[in-house]
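The chain below stands alone and is given in structure tokens; this is the form predicted on its own.
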Amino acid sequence: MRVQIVGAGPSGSVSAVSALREGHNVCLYEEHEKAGFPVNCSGLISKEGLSSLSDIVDFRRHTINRIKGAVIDCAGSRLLVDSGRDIAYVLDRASFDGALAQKAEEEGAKLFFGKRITSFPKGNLIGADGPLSSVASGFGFPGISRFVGTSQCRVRYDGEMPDHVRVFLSNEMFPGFFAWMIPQNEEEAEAGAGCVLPGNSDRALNALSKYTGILFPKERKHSIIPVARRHRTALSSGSRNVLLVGDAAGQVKSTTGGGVVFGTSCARIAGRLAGRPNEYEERWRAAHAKDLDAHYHIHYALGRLSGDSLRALASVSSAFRIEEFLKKEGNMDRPTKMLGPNLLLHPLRSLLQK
């Protein structure tokens, strides 16, 4: 079976590898001159998520920093989550994405760079072409209802806790989303801020600069992230089957905007089931819909809180030692894994220990 894949980001390349391992003939099209460019993502990915790709890529070759926890600023009140172990890695996304595309080519995919698709090739089609997917619009898929715009830049870093991400929650400064500083090393960090569109992400990044007292450069990267899923991600059109995967499908963590973990997991399913759209829809939703829904509900709830409410949330979390719970039970990708007896018993234990 012939499979045409549009987009050579992580989801597209993993779709290609998966389809090749099913014995399909694969063509992979990328509008840019190489995979991984331009770089618009932070490169922070969970250890668990990266380990799931170990049969395709050795992420350690692309690691530039190890992350053990986070400092969370809730409108001025601070929480520290320190796992004491590596829970995520900061990657060189250009080299990581390039390695995934190279793996697809090594396993037999035909790659076409600098190729913007204006008319869709014959055969089964997988759209892995981002949040403004031409495949999705070309075949009349339902739209994505909610996007976040982000602005990012490199800044000088003070060297304090270089293995911890800094997260800033404030709907006054970053409406509907958050800001961050991700250490690249002891001297540099990536600073970024996002807000639900039509909010102004440059204004949000300027607010972070003022809040931290760090002068940010004018040179910035901008991106759009889907934070809601499409209601439909697969269909048959005549004799052709069309599947969407990754950002094109909205398979993204609404809380953080991270799309690699869920996108590549769904990509494996898409590659195997490129000719069976209904089964693809059922399989990926059975595997991930609950966690993606949980991310969305958390994102939506936090985006409605005032500064006073965020500070109160931090105070209550500290009183019940939620940092300790997250240290032991926290999962960056799958919030449903944290639901269970331990979540219910932890506040009670905290009260009894006082």
Ligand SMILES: Cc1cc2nc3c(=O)[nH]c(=O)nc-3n(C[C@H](O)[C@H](O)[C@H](O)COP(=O)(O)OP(=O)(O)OC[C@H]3O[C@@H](n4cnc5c(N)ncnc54)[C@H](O)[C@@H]3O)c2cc1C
Contents of the next structure:
Amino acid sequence: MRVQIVGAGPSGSVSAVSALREGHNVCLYEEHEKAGFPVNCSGLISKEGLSSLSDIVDFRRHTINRIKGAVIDCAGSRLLVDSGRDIAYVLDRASFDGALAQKAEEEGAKLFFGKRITSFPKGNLIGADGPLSSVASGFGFPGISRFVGTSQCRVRYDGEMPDHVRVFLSNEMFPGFFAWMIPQNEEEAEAGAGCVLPGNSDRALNALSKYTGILFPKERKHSIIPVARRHRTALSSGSRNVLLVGDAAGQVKSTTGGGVVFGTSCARIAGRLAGRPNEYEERWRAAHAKDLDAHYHIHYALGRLSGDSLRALASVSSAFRIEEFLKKEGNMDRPTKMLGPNLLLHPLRSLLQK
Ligand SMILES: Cc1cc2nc3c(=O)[nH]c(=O)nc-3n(C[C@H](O)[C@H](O)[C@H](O)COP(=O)(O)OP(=O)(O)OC[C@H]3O[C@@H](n4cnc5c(N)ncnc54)[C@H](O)[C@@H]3O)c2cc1C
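Beyond the form predicted on its own, can we have the form predicted in complex with the ligand?
Shown next: the complete complex, the earlier chain at its head.
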């Protein structure tokens, strides 16, 4: 069977590898001259998520920093989550995406760079063409109801805890989302701010600059992140099947905007089931809908809290030593894995220990 894949981001390349391993002929089209450019990502990906790709890419070759935890600023109140071990890595996304596309080519995919798809090639189609998917609009898929606009820049960093990301929650400054500083090394960090559209992400980034007292450069990159899923991600149209995957499908953690882990996991399923749209829809939802729903609900609830409520949340979390709970049970990708007896027992133990 011939499988045509639009977009050589991580979801497209992993779909390609998966379809090839199923014995299909694969063509992969990318509008840019190479995979991974322009970079629109902070590159922070969980260790567990990256390990799940070990049969396709050796992430260590693309790692630029190791992350052990986070300093979370809840409208002025600080929470430190320190796992004491590497839980995530900052990747060079351009080289990571390049390696994934190269792997697809090595395994037999035909790659077409510099080719923007405007009319769709014959055969079964996978739309891995990002948040503004033209495959989705071309085939009349339902839209994505919620996007975050982002503004990012590279800043000099004071080197304080270079193995911890900094997260800033404040719906006054970053409406509906958050701001971040992700250390790339001891001297530089990727700073960014997002807000639910139609909010102004440049204004949000300026607010972060003022809040941290760090002067940010004028050159900024802008992008968007889908933070809600499409209600439908696969269909049959005439004699062909069309599947959406990754950002094109909205398979993104709404809490953080991270899309590589879920996107590539769904991409494996898409590659295997390229000719079976109903099964694809069922399988990826069975595997991931609960976690993606949990991310969405947390994102939505946090996005409505006032500064006072965020500070109260930080002090309640400290009182119940939530940091300790997260250190032991935390899971960056799968909130449902944290649901267990310890979620109730931990606060009770904390109270008894007082
Ligand atoms: C500011 C920011 C920070 C982020 N930080 C993180 C992070 O730290 N960790 C994380 O996991 N995720 C992060 N993300 C999200 C992550 O970048 C995406 O979820 C991920 O890139 C999605 O992969 P994808 O392959 O689905 O889509 P994309 O990476 O968007 O790839 C789609 C590809 O399709 C190509 N394309 C589009 N249309 C066409 C066409 N018509 N014809 C041919 N080619 C086409 C594009 O050029 C692109 O290469 C961040 C996003 C933003 C905006």
